[in-house]
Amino acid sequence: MVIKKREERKDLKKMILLNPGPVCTSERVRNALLRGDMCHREREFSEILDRVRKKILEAFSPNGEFTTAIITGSGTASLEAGVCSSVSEGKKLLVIDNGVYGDRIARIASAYKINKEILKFDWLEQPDIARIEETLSKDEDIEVVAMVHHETTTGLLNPVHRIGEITRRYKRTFLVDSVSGLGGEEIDLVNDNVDICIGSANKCIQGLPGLSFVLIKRAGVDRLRNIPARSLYFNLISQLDEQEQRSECSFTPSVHTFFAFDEALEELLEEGVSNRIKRYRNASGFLRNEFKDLHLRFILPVDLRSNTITGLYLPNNMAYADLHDELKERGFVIYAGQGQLNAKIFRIANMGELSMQDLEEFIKNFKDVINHVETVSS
């Protein structure tokens, strides 16, 4: 039995993941779990976590005038950090939903019973500015704004500054869910007026999964403190005071993710947040002209389409199984879409440590399947 699953990891094959998370690392970060094992209560740990949360904070937020907390669990995890967090008793939250990610947001409320309201949007459109300031103008009981940055349900982008400079105005705070943003996408935590930012390790930052993290403004800190808790694990304040005051955290971490996240910060960082945005931006660019070139039909306008995520409608006469199956034969794995959408697009991400080489095989293979689809379909 040993031997042949001996054999069977020799036939293992590369994946070429176009996937939005978990996303293709580097061997430097893979390698980053082969250091050993380690006791999370002893000073080697602390060292890695004070130097996880410095980099974080140097990536994102050089400026000094945010604190985080990781926690171990993925990007969904530190948003319910985030929501369960950052309500008042009698006080709501305002969902902007234009999307799965959003409507996530909102279940998270519900299941802490906090009081909500939710302003749904077209899932192919930025939500209606104007609508969000008159529901602020009329609701002094809207305590925090909570919307997502970089909506994977169809790679597009929200308006973060607009909405920061409305959050401003009426004095709310502004929680932004940038799982998917962060690394990837332009954003400026202090002049977007962002008080509480939710990023993952396994996205943009091209980390593994298993670790997530919430940015706070030191600034709104005390505010939070004042809340009572609504969760054991997932109560920021307890998070974090753990980590800034003891250099531990409050429950058994993912050791050995952290190795690999300290080992992607630092690749981020030598190449610039930046430059990675740049490297991203190139790629979906040159994937979206060859998209182009196959006349396939793009989900959203060029305006609104993110660095990292192409949505596009399924080729004439391809359902999207045949076309994911086909694919993955060939080391490709492309990503369905989701909810109201799954029957009619496919979405691609060029995420990750991708070469041009990888896009330029991928779209090679890519031209191959739909050929032979159109070849016998004819």
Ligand SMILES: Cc1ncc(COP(=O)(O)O)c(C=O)c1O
The other form holds:
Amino acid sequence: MVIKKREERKDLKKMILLNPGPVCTSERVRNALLRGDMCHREREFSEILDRVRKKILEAFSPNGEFTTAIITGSGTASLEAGVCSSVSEGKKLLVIDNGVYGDRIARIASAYKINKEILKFDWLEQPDIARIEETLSKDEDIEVVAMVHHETTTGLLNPVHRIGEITRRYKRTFLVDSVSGLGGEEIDLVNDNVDICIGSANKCIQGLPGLSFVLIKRAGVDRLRNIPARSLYFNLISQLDEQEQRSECSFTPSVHTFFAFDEALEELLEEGVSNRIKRYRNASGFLRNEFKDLHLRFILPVDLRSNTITGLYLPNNMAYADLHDELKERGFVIYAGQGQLNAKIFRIANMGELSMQDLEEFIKNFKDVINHVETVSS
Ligand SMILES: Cc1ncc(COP(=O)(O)O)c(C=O)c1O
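So that was the form predicted alone. Now I'd like the form predicted together with the ligand, please.
All chains and molecules follow, beginning with the one already shown.
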């Protein structure tokens, strides 16, 4: 039996986004866009910039060891700023690659002609720590080690703490892409020995797309100053100095998106980062129990799974497009697999402003759709 498609769901405003960003946001965040027009060279914008930077640091570096530069651009913009601004001339970047976003770091390095070493690992496994340590121990030219915290490709958590312990011992800079991690997963930048960390407004922080940021350990800022600029826009040091010393952005920022980010960060601080993480953990726990009851196959073992993405093999005889389209008709947007996993899996993310009722409704509709699609194709 097919349950009646809900007309109201066709209104995009009511779409439940189960993709890993941009996520569903609160009305409060969306309404912030309407605060009015503002010139970014006026005092009012400087106040917002200072406040947003302060809130980012309060959420992710409460003891003051880090500073931050906000970049107008998606997560990749800040990733690019971090990568192109952190490797000295003649030195190397070591990329730990076990997914699409690890690969993206390597592609950024290639675009800037930065010398690099890439250690590729299976997408469904954590990287081999001994191999990483061996590579570092044998190559003194490696100055920066880069890894993704939460590989959005699969929903796999990488061992940030263990790699940070190695980079600290070998005195290298540790750059972490936590675009889909910050706000959703535990990370302690100080204890985990992270030097540079990339984040985005529109995933677990529940802001709108268009802004991202780089957290930089204060003790490492001077080292970055000695690296010749490879980019004008993505020059981390000049962006940082402008924001820190003059309370301005180097270029025209996405002013209205800043309003929304300000509100999203306020919500995050009100909820508390650890409570946000707990909420996501509970949400994915609920979904996973339901998927288990439906005898779906998970792509990752329990201990590697993040709090916010569940990767599942497509049920027999089901094409992703059918599953996606049927669910979209009912108001739920799910996400395809990427790269080598594209034809085999689908992903359900539970980042964003989602209630348990949203998730329960999703499961109800999901059950109906898989029964229906299986019936039609058999
Ligand atoms: C881990 C990770 N890094 C980088 C990015 C790139 O972010 P954006 O698409 O906002 O440029 C993403 C996006 O999903 C991501 O999940």
